[in-house]
Structure formats: structure tokens, C-alpha cells
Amino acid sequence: MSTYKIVDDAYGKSGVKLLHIKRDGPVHSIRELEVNTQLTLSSKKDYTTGDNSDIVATDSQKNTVYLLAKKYGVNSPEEFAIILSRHFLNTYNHVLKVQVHIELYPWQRAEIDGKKHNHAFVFTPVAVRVCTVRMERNGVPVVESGLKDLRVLKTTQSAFVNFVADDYRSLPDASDRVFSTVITSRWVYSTTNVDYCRAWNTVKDSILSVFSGPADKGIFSPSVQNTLHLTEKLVLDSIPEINYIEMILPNKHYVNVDLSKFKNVGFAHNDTVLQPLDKPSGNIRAALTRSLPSKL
């Protein structure tokens, strides 16, 4: 006779949307969030016997998000996720694990005639900020921050040459090409004593710095892989509280349109009109962590 065991479970509320307004006299600040909560309980009787007596309803989890935002405010998504995690563990003795994932909507203060507006904001989706906090009973919060949808492009200072040449290769060497990608990254902190907003901006600035280089002359990239690695190294060098970072860089291809067939026009060479290709695309991923000190 077969026996079965539940080896993993969690439930919660997804897509809890929240706008928090901090009013400091005439100057207002906003945080718009989308929060997902997940709880793992000590018993499985809700699954195995249909006994709901231990379930903290997902609607109650939604209400908790609103009530704690009112009580504590929202300084950063990471800090708010820690507040939520600790609340669920401290309030319900039968909750073993909590995971809170938050996406921060990219609002920035509007500038009018060179001055920052007191209460008007503009949606500026350069990159989307995300975080996930995981916490177990009698444990400490594990904080993971990240960004997604950071789309970048440069028109030169990128190459891809000397790769495997075999019967399957049709791609020629490219000594100068367009480099474009949509960056997703996540990183894990070794402590909760962190200025999360400053750290997030430092990561974003590091990504743009390594990708772009100096404004007047740029920086050469021999491959997506190398640019990715140099970026992760700069992040770990710049932020000692981060001990792990992962980046995913899909290669968004732009190819020169062949105009040479239009004989009467005379465009034998074309490096100004390119066609964006949606799919397929290369996809490069790597993670970097700090090496543990060797044992003597």
C-alpha cells in the first residue's frame, strides 16, 4: 500500500496593491507596492482532512498588509517585507515559514521649471524594483533585492569574435555591433543592517556604468558574458553587505538591413538602418558570490 507525504506547501495572497502617502506638511512622498504573502503552517490538516481551523485566511493576510502599512509606514520594500514577516511569525504560533515578495512601482517626483514638485509624481519605468524576504520561526530574515525590465542599448564598443567555428556555425565575427539587453538581477544581503534604497541605486548605477562606460568614449565589451561578470564584481566590491548576485541578460538583436540589392539607390554599405529581432535571442546568466576564506 502506498503512503504519501506533503513535502512542500505554502499559501497566501497575491497582488495586494497599496499606495502609501507620507505627508510632511506640504511635501508628500509616495510608495506604490504590489505585495504577495506566503505562509507555511505546522499542520497539514487543511490539505489532508479539510480542517480549516489553522488557516489564516488570505483575505486576512491582505488586511494585514494594509493595517501594518498604516501603523508603520513604508520606508523601503525590504523593511516593510521584514515587518510583515515578523508579524505573521509573532502573531501565529503555528506559522513555520513566511515569504513576502514586493514589487515597487517606479514613481518619481515631478520637476516643474527646474524645481521638484511637492505632491506631483511621474511614472518613470527605467527599472522595476523588487524584493523577497524569507523567514522561518526562530530564524533571521533572509533579504533578497532585485531589479527587472532595465532595458539598455549602445550602438558601438561591443564585439563578439573568435567563438566556436564548426559545421553548425553561420554567424560571422562581429568586431563592432549594437549591444542591447533587458536586465534582470537579484542579490542577497548578509545582514539586515542595510540602507536598502542606497544599495539598490548603487547596483543600478553599477550596471549602467559597466555597460555604458565614460560618457565621451564608452567602454569596450568583448561579450555579454564579460560585461555581466565585471558588473557583478563591481557590485560586490561596492556593497560589502551583498554576498551573492545573479544577473540575466537576454541578447536583444539588431541586424543591419541588407540594402545592397537596391542597385539604383547605391547603398552598398549600411550601418545606420537596423531591424530589431524579437525572437529567438541569446540568454546569458551567471551568479557571483564571495569566496569563503580558506582554512589553514
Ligand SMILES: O=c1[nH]c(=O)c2[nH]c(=O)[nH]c2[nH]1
Given for the second form:
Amino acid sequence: MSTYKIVDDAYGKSGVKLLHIKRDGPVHSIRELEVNTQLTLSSKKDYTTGDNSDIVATDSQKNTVYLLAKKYGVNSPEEFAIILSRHFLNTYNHVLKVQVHIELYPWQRAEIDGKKHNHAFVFTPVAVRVCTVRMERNGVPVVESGLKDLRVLKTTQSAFVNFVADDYRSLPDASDRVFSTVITSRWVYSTTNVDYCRAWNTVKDSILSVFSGPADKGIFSPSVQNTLHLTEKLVLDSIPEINYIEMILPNKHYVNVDLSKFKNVGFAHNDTVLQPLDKPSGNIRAALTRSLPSKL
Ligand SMILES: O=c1[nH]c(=O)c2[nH]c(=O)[nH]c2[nH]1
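Next up, the form predicted in complex with this ligand in place of the form predicted on its own?
To see the whole picture, the full complex is given below, headed by that same chain.
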């Protein structure tokens, strides 16, 4: 008779939406979150025999998110995810592993006549902040932070030349092209002694500064690959608590519309009217980690 083994399992609630309001007198601060909890239990009898007696219902996990937000507030999403992870492991002896993933909605305090508003906010989706905390019984929380949907474009200081020339190549060398991408990144900390909000802003600012360069002259990019690598290097240089960073940069192509047939109206040369291509896009990904110190 064949025997089988469950090799991977987790269950929980996804999409637990929550707005937390911190009320400091007239000054209010908000965090709107979408939380995803996942528990792995020590026994598999729920799956194998239909015995539910160990199941912490996903509905109870949802209630836990609301109750702990009420009890502890929501400072950074990372800290809230750590609170939730510790709670599930401390409360239920038969929980082996917890994973909490949080997405933070990009609300920013409104500014009226140059003054920060006490209680009004504007949805400012420059990028979506995310984090995932993984924790095992008797382990320490492993905190991963990230961002997604950071869409950028520059109109010059990007080139792509000298790539493989063979029977399959049709793309000419481009010494000056549009560079646009929608950035996803995630990074892992080696400690929990971190100012997560400050670190997140430093990573976002590093991404923007390596992509853009100085305001007047910009910075030259020979390829998406090189820009990605220089960004990851700057992040590891700037934030010692991060030991791993991955970035995914789709290359969102914009091509000059061919107006050469319209020479008689003087449009032979065209680098001002471009067609954004929805699909396909390039897709460039790499992760950078600190090399282990040499044993020599
Ligand atoms: O920066 C780029 N990297 C590539 O790998 C690539 N491939 C491509 O067609 N265009 C580009 N641009």
C-alpha cells in the first residue's frame, strides 16, 4: 500500500482589512492594513481525519488581528506582525509556525496651506509597503519588508547597446532611450532592532536616487540590470541591518512611433511621440546578499 506524507501546510485568514486610528488629542494618525495570517500546526489530524479539535478557526485569527490592534495599536506593520506572530505561538502550544503578511495602504497626512493637517489624509500611492514576518516555535522572528508598485520613468540617460548580435537579434543599439519600470523589492533584516519606517524610507529613496540621479543632470544607466545592482548595493551600504535584498524590474517598453512615412510634413525624425507597450515587457530580477566574511 502506498504511504504519503504532508510536506507543507498552513492555513489562516487573508485580506483582514483594518483601519487603526491613533488619537493624540486633536492630532490623529492612521494605519490602514490588509493582514494575512497563516498557522502551521503540529498535528495534521485536521487534514487527515477531519478532527477539528486543534484548529484555531480562521475566524478567530481574524478576531485576534482586531483585538491585538486595539490592545497594542499599530506602530509599524513589521512590529504589529511580530506581535501577532508571538501571540499565536505563545497562546497555542500546538502551533509550530506562523507567517503574517501585511500590506499598508499609502495614506499620507494632508497639507493645507503648507501646514500638516490634524486629521485629514490623502491616498498617495507612490508605492505600497509590505512586510512578512515568519516565526517558528523557539525561534526568532524573521522580518522581511518590501515595496511594490513603485512606477518610475525617465526620458533620457538610459541606453542599451553591445548585446548579443546574432541571427535572432532585430533590436538596434539604443544610445538614448526611455527607461520605465514598476519596481517590486523585498529585503530581509538580520535583527529585530530596527527602525522599520526609517529603513523603508531609506530603501525607497535609494531606489529613486539611483534611478534618477541628480535633479539637473540625472545619472546614466547602461542597462536595467546595472541600475538594479547599483540600487541593491546602495541599500546594503546604507542599512547594515539588511543582509539580503531582491529587486524585480520589468522593463516597460516605450517605442518611438514610426513617422518616417510622413517626411513631406517634416516628421521624419521623431523622439517625442512614443507608444507605450503594454506587453511584452522585459523582466529583470536579482538578489544581493552580504558575502560571508573570509575565514582566512
Ligand atoms: O536594460 C535592458 N536589459 C535587457 O536585458 C534588455 N533586453 C532588451 O531587449 N532590452 C533590454 N534592456
